[in-house]
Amino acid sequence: MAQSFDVAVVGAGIVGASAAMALGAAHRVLLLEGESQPGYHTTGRSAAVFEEAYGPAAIRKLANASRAFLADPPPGFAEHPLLKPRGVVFAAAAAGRASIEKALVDALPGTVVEIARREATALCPALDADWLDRALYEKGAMDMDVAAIHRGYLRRFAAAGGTIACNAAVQALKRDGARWRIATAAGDFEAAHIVNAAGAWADEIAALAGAARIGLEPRRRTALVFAAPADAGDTQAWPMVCEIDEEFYFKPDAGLLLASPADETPSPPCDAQPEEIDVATCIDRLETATRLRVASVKRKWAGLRCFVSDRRPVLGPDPHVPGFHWAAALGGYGIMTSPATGRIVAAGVQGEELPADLAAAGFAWSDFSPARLRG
């Protein structure tokens, strides 16, 4: 006989885990994960920086709504702080002047300021002053302990009586009256509600449920780590540096430097792997804009960031499929927005209005609904 739950969350990455925690206190919740461990894909491959000046307007507001939780999580959520000061310099060559102006207009009040070139190169001496034309600084940007955030969600979910099933890839979904029948590689389950937090596989899960796809676009992003030159000084005190149009970024990382060409290469849902051309592109861009030289790559990897056409998240109930809810298309911003997105998804499952702080920030359900993508 199939185990019965109120809610089944498909996908135990950061988005699914935050939704499961938000729902777990009041409902019997099952968290299904297709891999052998939660967070194997995108969650475990993040640059791990909290930025309120990064991403589309909706993402910046969701990050702002998530900051309080990450800065001061509930007692027992983690053993140490989840955020540590880092700061981000948004750097531009002469060709990026218009993007600097746009970023200043679009930024949430108080998040970024323009700084002189000498200030930017003082913050990060690796920047090539001959390449640099203008720079912005987001002092409030933070490093995130992604593993601790993810583990905290899962711990609180389990403490509330939640059930996690790994190696449980969903094979079939069928609506039977007011409940869903769920066939997985780990057995059969049933639930009144399904939350689709399946990352790059979210459209595939929707198809199993008879829901219209949202046109999800998984895109590969590459990262690598390397040792700084011996004469680079205290690199671990540097801020993150992000080229204003996301041609590259780099930041300190556990005694090394992490860099990315900020690529967005279309990809099918998969266990993404880095391509040598993307690694070479990253090194070339880095060595053009900085005085760094990459003698050898210590490690490289890739992950998938998933978007829809308007680059806003898809969260909440599907208007055409009862009991089916979305938590998808976070575009690589899922970790820093996870406290807010978890609350949004939980409100949708419970048939509630948006949380008051998010409504006050100007959000409405229509901003997140898949209906906006289907007309």
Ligand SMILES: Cc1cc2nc3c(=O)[nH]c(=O)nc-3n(C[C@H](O)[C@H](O)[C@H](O)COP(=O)(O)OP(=O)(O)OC[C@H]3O[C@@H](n4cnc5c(N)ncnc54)[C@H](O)[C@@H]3O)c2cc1C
Second form
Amino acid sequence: MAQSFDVAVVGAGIVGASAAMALGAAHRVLLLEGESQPGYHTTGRSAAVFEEAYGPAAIRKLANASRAFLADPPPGFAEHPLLKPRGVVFAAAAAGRASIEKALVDALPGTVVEIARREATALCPALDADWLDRALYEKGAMDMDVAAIHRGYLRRFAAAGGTIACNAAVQALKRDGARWRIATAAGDFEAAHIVNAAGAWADEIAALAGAARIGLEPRRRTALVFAAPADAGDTQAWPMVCEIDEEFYFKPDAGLLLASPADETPSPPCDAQPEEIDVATCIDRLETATRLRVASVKRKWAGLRCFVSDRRPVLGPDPHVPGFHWAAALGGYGIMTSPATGRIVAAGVQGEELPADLAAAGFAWSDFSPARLRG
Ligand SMILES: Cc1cc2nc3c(=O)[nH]c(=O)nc-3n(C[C@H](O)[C@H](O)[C@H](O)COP(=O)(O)OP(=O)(O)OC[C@H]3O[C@@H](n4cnc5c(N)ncnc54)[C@H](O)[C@@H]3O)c2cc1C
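Next, give the form predicted together with the ligand, keeping in mind that what was shown is the form predicted on its own.
Now the full complex is given, and it begins with the chain already shown.
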């Protein structure tokens, strides 16, 4: 007989893991992961930055609502702090002036200030003063320990009695009365609720459940690490530098520098791999705006950031399919918003109102519902 649960969460990336933990000990929860280990796809491929001045307004508010958890997690969640000061300089050449103005208007109060060019080049001496026109500074941006955050969610979930099944790709979903029958590569299960946290595959899971797709667009983003030139100084003290229109970014990373051309190439759901053209574009943009020269690339990778048309997440109950819940479309922001998204998804499964702090931040369920995408 199939093992029975209250909730089955599909996908053990950061989004599924945080939702599973938030559902807690009050429910029998099964976390299903298709790969042999959680975190193999986008979660394990991020740039690991927490920024409240990045992404659409809804994302900035979700990051803000997540900060307290990441800065001060519950006792025993992790052995070390999850956040470390980093700061981000948003840098613009003359062509980026309008974007600097817009970013100043859009910013949450107190998150960014404009700084003089000489301040920007003092923070990151590699910036080419001839290229740089204006700069903003988000001092409160942090490096995140993504592996520790993910591990913390999974560990607390398991300690609360949750069950994790890896190598358990969901192959079929069938609604049978008030319950779902779930066929996976690791056997059959039953649950009253499904949480769809399948990352780039979220629309495929919806199709299995008979739910309308949300038009999810996985988009490939490339990253690489390289050694800074010997005369670059103390590179590990630099802030992250992000071109104001996201043409490129770079940041210190474990003794090296991590850089990205901030590409967003549409892709089917897959094990994303970096393309040479994106690596070359990254190096070209970096060498145009800075004095850095990339002698050799030590490591490169790519991951799929997944968006819907309004680039906001899709969270909570599907209005047309009972017992089917969304935890998808977290774009390039899924790690830093995960404490808030987990709580939202758990509230939806429990048939509750939005958590009070998120309602106070101006959110309503309609902001997250897939209904907004279906005309
Ligand atoms: C280069 C890059 C830089 C980034 N930088 C940042 C950053 O600085 N800060 C930030 O907050 N975010 C960043 N992101 C975005 C962040 O990584 C994502 O938003 C987040 O990882 C999404 O998590 P997820 O759980 O939705 O997806 P995933 O981690 O992809 O997890 C989905 C899981 O579902 C599983 N799955 C799929 N289909 C099935 C099935 N049928 N059955 C069972 N399991 C299934 C998959 O195997 C996978 O493990 C970055 C992303 C990239 C690529």
